[in-house]
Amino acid sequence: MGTRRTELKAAAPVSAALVLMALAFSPAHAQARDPLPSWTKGPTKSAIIQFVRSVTTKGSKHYVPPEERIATFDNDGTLWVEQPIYTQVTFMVDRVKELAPQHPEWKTTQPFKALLEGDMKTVAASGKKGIMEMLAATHTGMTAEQFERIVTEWVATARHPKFKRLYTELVYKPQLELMAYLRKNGFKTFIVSGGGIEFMRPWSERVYGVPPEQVVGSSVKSEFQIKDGKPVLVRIPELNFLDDKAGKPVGIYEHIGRRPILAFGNSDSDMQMIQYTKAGDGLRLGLFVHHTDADRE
C-alpha cells in the first residue's frame, strides 16, 4: 500500500534480511527431513533452523521451555496477498455494494457515493474519517454470529482480481511450512495484525493452523443485549481497539500475556512488534520479508 519496507537485522545468529517472494521452490529430489522445503538454502533458513534448535534443546544455553515458545506473524503481505489493497478493504467494498439498495442516501453521500461509482481517489482522499464511517456502515450494527456469517460466506465465494482464486488459497507456501515447523518444536504460534479480529477468526484455523484464540487484531466495541430473548453480543459503531504499529505490542501484551521470542513482519507498521520481542532477555528473532517491485501491482 506504499509503505516503505524495512530491513532489520535479526537477533543472533541471523544478519540478514528475508526476501519471501523471491524465493525459489527447492528441487524435487531435496531431502525429506529438510523441514523447510520451499526455502532455499541460505543464512536466513540456516538461521531460522539453527534458532529453533537452539531454544527447544535442553541443556543448550539458549533453552527456552514449550510455554514461553511464542512466535507472532502480520498478516497482510505477511501470511497471504495484500495487493492492489488489502483482503479487508475489499470485503468493505463487496459490503458497500450489496448494502447500497437499502441505503438509497449513499447515492449522494460522500464517501459511499464515490465508492459506488468506482471513484477511488475521492474515496482515499476521506481519508480515515471516510474509512471509519463505511466500516461502521459494513462492520457493526448485527451480532457477533451474524458478522462471522458474512466473513465465512464471503471468503467461501470473493476471488482476486489478477489471480481469479479464492483469498484462503493466496497464502505463502514457505510461512505455512514455517508456522508448522515451529508448532512441531512446541511453538504456539499467533497473528497480530491490523486487519480485523473478528475478520480473520472465522478462517484463521482452516488456513493457517491458527485457532481464533490465538489471532490478535484491531476490533469494535460490541454490546451484551437481549434479543428476542436471546443474550447476544451486537458489534456498536466504535472503534475499541487499534492493533496497528506501537498497538502491536500492547495487544501481545494484553491478548498473550508473554512476550515473543519470535517475531514476522513485513511493513514498518510492525516494526514495534520486532523492537518488542528483540528486547526481551535471551536469544530472540525478528524478520521482515521483503517484497520485490514484481510482486507489487
Given for the second form:
Number of protein chains: 2
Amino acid sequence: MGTRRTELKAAAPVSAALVLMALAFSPAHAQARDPLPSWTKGPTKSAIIQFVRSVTTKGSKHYVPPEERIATFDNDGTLWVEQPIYTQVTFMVDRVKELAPQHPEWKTTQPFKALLEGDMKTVAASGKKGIMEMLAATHTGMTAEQFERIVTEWVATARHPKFKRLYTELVYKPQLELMAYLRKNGFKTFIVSGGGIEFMRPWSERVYGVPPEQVVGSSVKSEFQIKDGKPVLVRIPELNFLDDKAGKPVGIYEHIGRRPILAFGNSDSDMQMIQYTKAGDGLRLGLFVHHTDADRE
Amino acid sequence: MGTRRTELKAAAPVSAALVLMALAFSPAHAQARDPLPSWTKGPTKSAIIQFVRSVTTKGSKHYVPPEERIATFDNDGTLWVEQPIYTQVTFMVDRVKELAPQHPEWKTTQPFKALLEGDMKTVAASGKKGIMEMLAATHTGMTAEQFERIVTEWVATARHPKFKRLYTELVYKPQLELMAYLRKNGFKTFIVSGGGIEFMRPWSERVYGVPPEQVVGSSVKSEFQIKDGKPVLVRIPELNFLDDKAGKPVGIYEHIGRRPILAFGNSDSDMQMIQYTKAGDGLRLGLFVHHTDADRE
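What's the form predicted together with a further copy of the same chain like, now that we've got the form predicted on its own?
Full complex below, order starting with the chain above.
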C-alpha cells in the first residue's frame, strides 16, 4: 500500500458521535502483543478491540457464542482498491479485447466498438443495457469450471494501471490483519460484495483467507446440463441476484442465514448491510473505510 | 430409530456394480476405535472409511486439502424421516389450522377449506397453484426473525403422527455419526435439501451440527424494509429458488462455490447432485440411502 492513507469512521449508533481516526502503518517498535499492528492507536482501533473482547469474554453481558460471531466485509474499496474503476470492469474490458478476434461484428456494434476503440465515455453511455451485453459476452456461456480458470489466469497476470502490481497485491494490509484477528477470536469472516461472486471466489481464500462458501456477491443464473456425457453447470446470460445496497442484507439472509454482529463497508452500497447489522440485539459494530487519498476521485 | 433398518447403496461409477449393504445398530461390544459404530460391517462402511483415509492421507495420490473436503447431504429421507409426508408439509398444515381463525374466508376457499376439513386428497389435487397459495399464507408476510421463531416453536412441540416423538428426535443416528466423522477429518458438512432453507436453519446446528450458513435449500424471495424505524427482512410470496433435482447442483454452485467430493441422497431428487459430485476430478463418493422399512410406502 506504500504511503497510502485511509481513514476509518465507526458507524456508531445514531445517537452517538461519529468517531474518526487516521489509519497508517505502525512503527517498527509496535508491541508484539498488539493484535492490529498496522492500525494506528485511536478510537476506532480501541472500539474494535473492546468489541472483540466484549463478545468473546464468557460471563460478559455482551458475550456472543462463536457460531454467531459473523463478520461481513464489502470488497471493492474496503478490502482492496476500487480506483480508478472496479477491478471487475477492467477484467471485462480485457476479456472483450481478448475475445474480439472471434467477434468481427463487435467492430460495428456498440458498446463493443467503443470499448475496442478505448472510447470509455460511449461505453458508459450505453448504460445498463450495454453493461448487460458486455457481461453476457464475457461472463456467461461457459461452464463454471471454465469461468473459474479464466478468472484465475487473469488475476495471476493483470496489473493495476497505476500501481503496476497484481490486483491481489493491492489489498489493504490492515484489513487482512483485522480479518485474521477476528478469525482467531472465533469469528467467521464473509465477503459481501456488489461484485460477481464467481469473480472473487477463485482467489478469496488465498488472498483473504475467506473460502468460496463464505463469499456472497452478485451472480448470473446457471444451469445444470449434460455436455458430451459430462454433468456441468453452464453460466446463463441472465442476472440472478444483485448483491448491492438493499440487496446486501438479502444476500446475507440467503447465504448466511444469520445477522452479522460486525460489518465493514466503504460506500452507500454498504449502508443497508450496516443498518441491518446494527439493528440486531446486543452489541454490534459497523465500520466504514473513509478514503482520503488526495488523488482518488 | 428403534429397530429401524435402512439399506445403503453406493452410487458407484457407471461401470461398476452397485454395492448394497444392511445398516443396523452395532452390538454393544463394538470396538471403541470404530468411527462409525452404528454402521454394520460391509462394503459401504468400508468404502466410506477407505475414501476418508485416501483423501486425508498426505502423500496419497487421492489427497484432498481440507478446504476442498465438501460433503453434501440431502435432508428428508437421508438425515431424518420423510414419511408419511414431508415434515414441512405437516408444518404447513399446522400453520393453516393455527391461522384459520384470522382467515374466515378459508372456510369457503380451496385448498384451505379441504385442508381444514382434513380432505388431503382435494388438497393434493390443488396442485402447484394450491401449494403456492398455502406456502404464501404460511411462510411469507412476516420478517425473517418472526419466521425463525415460528419454526423454532413448532419444531419444539410438534410430534410425528406415528412415532409420537419430536421430529428432531427422528434423525438417523448413523448419519449423525457419519457427519461427525467427516468433520473430525476436516470436511465441511452441508445440507442440500429441496425443503425450505429457513425451515431447516433454526435447528440444523443443534440437531446435525450444521450451522445455518451451511444449509442450502429452496427459498422464497425476501425484501429489505424499514418497519417502524427498524431495518428488517420481509418474506415475500414469490418463489426465489427451487433446490431440487437439477436445482441442487445450481444451489451448490451458488452457496458453496465448490464441487463436493462426497454427496449423500435417497431419491431421484438427489440424482443430479450425485452426478455432479462424481463428475469432478479425483476420488469422489456418492451414496444413497435405500429405505427398506416394510411399512414405509
